[in-house]
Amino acid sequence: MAIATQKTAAETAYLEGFDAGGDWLAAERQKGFDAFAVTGLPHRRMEDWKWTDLRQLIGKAYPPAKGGAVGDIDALAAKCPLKDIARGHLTFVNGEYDAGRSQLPASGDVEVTALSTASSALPIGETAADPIDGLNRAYVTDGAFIRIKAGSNADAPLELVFINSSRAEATFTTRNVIELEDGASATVFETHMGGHDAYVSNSVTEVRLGNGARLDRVKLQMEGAASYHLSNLKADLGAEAKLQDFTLTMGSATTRQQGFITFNGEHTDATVSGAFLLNRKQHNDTRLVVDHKVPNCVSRELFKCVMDDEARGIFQGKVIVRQDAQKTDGKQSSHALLLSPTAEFDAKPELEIYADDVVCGHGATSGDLDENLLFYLRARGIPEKKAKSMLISAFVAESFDDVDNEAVRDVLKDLADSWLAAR
């Protein structure tokens, strides 16, 4: 659907600020620009965007960033919660690779590079029918490319750190490609942090898993409080592959994150989970599309969402089961805890099933803390504030169980406890 003829200030800045550049990404940028020029920023007349109208929300011009570190980058980098667990780091500051703050693993079976330093064109997927993907492709400045060769093990965690800090309102655009060949395995952390300035962060992560490959991915979204965070995860899974993906969202004024998971091989397993911790007037819209194209695959989605003050959380989850995808086992659930009468949660679970031999289901709940459980704790001498924190922490912690790494689970719990203490 085309947007109205009149362009907003943000759209005008994007369209006038386009520069394909002269590197190997120039052709990809042109593809993205052509796609974005047709749609513009998404708006509420688009069904998938009815709760997050970016044409209205992004009212100012945020032209594509020209790079350059501004602000205390080292202070932000020091706060990365997973830095002591990861064994390698790729750091991107304001959309550009920062070699001085990066520590790459040894070469060999594990190939890690920044897109800007690649010697030749690397495989980037086709442009999706999504305005934010087109916008990302049009203005991408850098990102990470990770390839694990067949049969290799790279379970020592590798962290991708994205730090945005600019005194000028701008858009920072990065794109990552993670490719695991047959039988390979890897653990990747993705941390997004930012300063207090207003900016737009647009990040896409493409994942391609070969037959029998496994990827454990943990994403922390801790952007600046005045920022906009737009992100896409696009994962193509081969036969007998396994994906475990977890996202913790705490930052940004407005977040729109999307996941597109496609099963291309049989006997594949994908677990996609996440947690929201929102307060003030934060807005988080998560859309997840799981596409079962082949038989005998399993998918699980679990999101636990906590909203306080006037925060708003949204979960749109769709499971598609194609006609040939018999023996599919797919379940999704989203659960919201509303800590304030002015907080809001919207859920839109969907099942689109064309096969007849499947086990699929979805569920969504929302409500306040259980008064009976609260009474039980207080009757045992626990102060009310502490009792509430215990119940909230236990509610969120269920989503952490999908993360296999115990040290990472401890970090997630510490972050949740810090958020609870701050409120």
The other form holds:
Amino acid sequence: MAIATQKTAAETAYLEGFDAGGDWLAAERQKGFDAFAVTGLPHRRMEDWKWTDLRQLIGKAYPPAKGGAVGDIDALAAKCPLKDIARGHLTFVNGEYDAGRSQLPASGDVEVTALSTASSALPIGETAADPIDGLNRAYVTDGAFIRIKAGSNADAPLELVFINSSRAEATFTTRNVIELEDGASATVFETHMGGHDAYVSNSVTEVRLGNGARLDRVKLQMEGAASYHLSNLKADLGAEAKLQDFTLTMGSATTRQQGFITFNGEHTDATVSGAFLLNRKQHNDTRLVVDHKVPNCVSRELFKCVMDDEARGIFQGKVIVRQDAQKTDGKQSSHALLLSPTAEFDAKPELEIYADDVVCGHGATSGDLDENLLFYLRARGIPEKKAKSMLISAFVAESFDDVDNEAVRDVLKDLADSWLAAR
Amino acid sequence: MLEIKNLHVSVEEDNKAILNGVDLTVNAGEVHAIMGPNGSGKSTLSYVLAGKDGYEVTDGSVTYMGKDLLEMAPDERAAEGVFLAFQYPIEIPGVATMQFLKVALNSQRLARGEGELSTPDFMRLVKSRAETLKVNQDMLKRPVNVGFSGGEKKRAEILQMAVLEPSLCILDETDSGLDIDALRVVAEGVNALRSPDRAMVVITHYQRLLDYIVPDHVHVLSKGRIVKSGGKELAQELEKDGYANYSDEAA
Ligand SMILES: Nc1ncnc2c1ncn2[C@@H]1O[C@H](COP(=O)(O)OP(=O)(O)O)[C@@H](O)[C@H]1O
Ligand SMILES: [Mg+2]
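Alternate state requested, the form predicted in complex with the partner chain (shown: the form predicted alone):
Entire complex below, previous chain first.
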């Protein structure tokens, strides 16, 4: 965490573009800025960032910005794959709440507010020693605050839509809070879409689950092809709670997404899974830290990653089992399918176990398509391209099984199939 | 229909010669049995006919329906009517059996310039074939061969054959791993497909299957060559005397 001696253009733009503002977020922004001013952008000499040197990768200046969207926002909004399944929508365009593209659920038990419209302070989460969180806190312009009252459910899915499209290089920063009180349940989609010019998107979601609460979250990362997507999921889980989290990553040139899952109450289950569909020179570095602080919890992580052309996928998964966390059951696996000799996958699984009565494991595989499977399909008359598509689709779809909602699974399959059809 | 001449095949990886001059002519309407000790090259012959990678044809030719079979891609061969029932059918996780069958059948139909079969017509076809072969609906709902017993896998191969209606059926040890009842069901399924314009090459280690699928010709493959050919009585002879006269040990 050394202070960067020489600031990059991007860092200078962030430092000079800071404005705490006069609203209830001013103090939070100042905290984020102070943290960022010390660390600067993360770089490869930081252990967790060795594959994704943001100081190097974000070459140009992307000053913090808000609004001013260009291009066909309607077309991007119309392309959101989950829009017909969702029952409520909250849309942010270039980091700014768009009331015209939002329909909020009308229920007193479900509180949904855009941060920019809140008149008093909302709990947006403690500061974390993390560069994405620092940047996010410093430059947050808007985001969704969702609170489900104890015992009520918002199972009709609510969709948070983020559309970024800017001709000028800019950084758009949103922050969301999903707070489920005891016994509450909700399904929340996050859809990230973008135009084709380069921009940086920074989006953090804070999840707080009370005792017995359940959240199903599905994130689609379909940002513009030249963009950078930086994001955190931070989830703090109470007792007997359940988190089902799924992320499909297809967009952006460079993606760094992180998940910090903490078990604070016993008998809680968390499944964090996802799929990568990457081609060209796309780069996705996914890092998860699952922290078992209490006994009797179950964590599952399954990532199915498909890389074509010169794409590069990275999965860094760490499971920590604290001394008190007996009877922890934690399994993590990442599987990669490399469709070209120049595609690459790196996995760094880590288990840090301080308790003695636990069942934990990890597995990582990486390879190309199985020739015997391919031959079997072709021997039945299926042409090579179609046979490959069927096998790749089957490979990715295994991760979709972690999504309970069948309509969502169908959308995920369609997305994978259209990605394959475009190969 | 099929004419194999002086076929020499070796493994690409280590240049090991496996087939050393196979000659075989199969006419439409005929059933040929190929018998031989383990390791004699029976599966290799079936793979080379189906178009599997990893083998090098160092000499000889294979003509199928007047065309050079070895020039065709595996899926082209299938569309032209070549079908191999695998000795060891593999599991394909995540690919549903019905979807697999439908894509296979319609790919073949498209390649032949026929229209795709509609979903209801396809369902009817599979259902009727599955009933004949006593393949239950539950098997059809699973991914291809996943969780099937050895016998179920073999029956599923014959079901695929019955749905795809090939012209040249190559059955590689379809009898192994089947109990007598299953063997009878499979043989009935195969016999139902016998027709004047279809030929079958039945590869087996044991004579037992040939009690049910009665061949017109029997060939003995040993060390990569057909060393003896005859009528169905040759199979009985082999049953009695074993392969001792043909195996490496005897040589
Ligand atoms: N891919 C391969 N690589 C090396 N050796 C092989 C390969 N395939 C077959 N063989 C060898 O070729 C011989 C014939 O095998 P196979 O055709 O499977 O015989 P069969 O089916 O008659 O038992 C065996 O000695 C086997 O080990
Ligand atoms: Mg064999």
